[in-house]
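Form predicted alone, single chain, as structure tokens, below.
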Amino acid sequence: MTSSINADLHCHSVISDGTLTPEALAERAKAHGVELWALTDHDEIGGQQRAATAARALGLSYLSGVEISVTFIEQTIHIVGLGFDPENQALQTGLRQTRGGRGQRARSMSAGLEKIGIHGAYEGALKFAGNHDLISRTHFARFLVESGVCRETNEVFRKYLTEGKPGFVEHRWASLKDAVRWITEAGGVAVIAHPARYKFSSTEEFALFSEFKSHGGQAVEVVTGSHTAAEYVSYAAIATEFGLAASRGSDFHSPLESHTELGTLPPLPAHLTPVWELLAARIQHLQ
């Protein structure tokens, strides 16, 4: 497989905070020309068998995937895992522990919104959470849009769910070291997701990449839905500097919310090593 393959290795289903089933995502990926696909739900691999089975039926090559929530320098970042064994017990245990704090965090978020007159947010958010163990800010955002508080989910995040706003509750997730270890010991490759989204100084960003590499991390998302064309160039350079492979993914969540459709991103820069080259033996060629 070359760097020009239409790979989409980052998207979400109803198992976490997407709005489509794994089967519907597989069909949508195939319809938009995706040739290699991965479902990467947040802190959860319960949709992997469904995704792989759907991909097989469509003749779509597949890699197992997950997106792990990590706390690094007091910020939440995300590490994508690709090509791991979903049956690995240490990975399953680590993800279960990471999910464990979401329920209490959600109740605290609801209490914060209650104080400013937004009632029933917890119960409202639960309606949008296909998996109640993975209730998240996105589910609250959808409830606030449905309730008419805001017009779109991005507005909800800006006004209510980011640091310093009434519905924001800090949460400590997995450590970077543990997240990378769970993925690599399960036979997969760890990838820094959408790095341009993090509010790190240049020194902090260098620390992130250095520590990630020291723990066995092997790749970074260069071309992803939230990056600009200039950021493709910036993170291609960082991938080269740190000797990392490059990944590509839309971070698709919903037909109504996502600005980047599955399979519509430009190809990776040709001089980079695509992450799927590291995972050739793990790709399920299902044609």
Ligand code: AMP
Contents of the next structure:
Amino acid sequence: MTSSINADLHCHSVISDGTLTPEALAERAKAHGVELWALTDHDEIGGQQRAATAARALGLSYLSGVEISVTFIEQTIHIVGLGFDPENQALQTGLRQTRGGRGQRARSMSAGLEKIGIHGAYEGALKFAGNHDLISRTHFARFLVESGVCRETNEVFRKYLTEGKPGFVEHRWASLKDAVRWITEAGGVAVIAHPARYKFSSTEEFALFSEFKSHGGQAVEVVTGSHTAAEYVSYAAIATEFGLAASRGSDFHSPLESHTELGTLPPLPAHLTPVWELLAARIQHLQ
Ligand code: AMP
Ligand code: MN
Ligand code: MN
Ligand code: MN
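Return the form predicted in complex with the ligand of this protein as a structure block, the form predicted alone having already been given.
Next comes the full complex, and the chain you just saw is listed first.
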């Protein structure tokens, strides 16, 4: 498989904070020309069987996927895992621990919003969560839009759900080392998700890439819905500098909220090694 295949290796279903089912996402991916797909729900692999089955029925090649929440130098970052064995017990236990604090965090977020006169946010957000274990800031954002507090989810994040804002609660997620280990020991490849989104200094970013690599991480998202065209170029250079393969994914969540449609991003720069070259043996029902 070459870098020119239409691979979309990052998106979310109702199993985390997306609004479509795994089956609807598979159909949408197919309709937009995706040839190799991965569903990467946050901290949860409960949708993998459904996604793989739906992909098979559509003649779509599939890689298992997940997006793990990690705390690195006091910041939340995301590590995507691709091509692992979903039955792996250590991975399942690690993910269960990682999502375990979400319920309490959501109650604290709701208490913070209560103080500024926004009532019932926990119950409101829960209504939007297809999987109550995975209650996330996105579900709060949807509730605040529904109740007319904001016009769109981006505005909710800016005003209420980011650091220093009333609904923000500090949270400790998995360590970088554990997340990379869970993925790689389950036979998969760990990928740094959307690196341009993090607010690291260049020294901190260097530490992230170096430590990621030393723990066994092998790839970075270069072409993602979260990057600008200029960022494709800068992270292509970083991939080369650190000897990492490159990944491509829309990070699609919802037809109404997502600005990047499945399968519509530009191809990876041709000089990079596509992450799927490292995973050829793990691709299910290769066409
Ligand atoms: P959580 O894991 O609960 O902290 O929620 C993180 C999720 O919130 C991310 O995966 C995105 O889907 C969403 N998100 C983060 N920042 C924004 C933003 N500025 N606008 C819209 N959604 C966002
Ligand atoms: Mn999300
Ligand atoms: Mn992410
Ligand atoms: Mn994502």
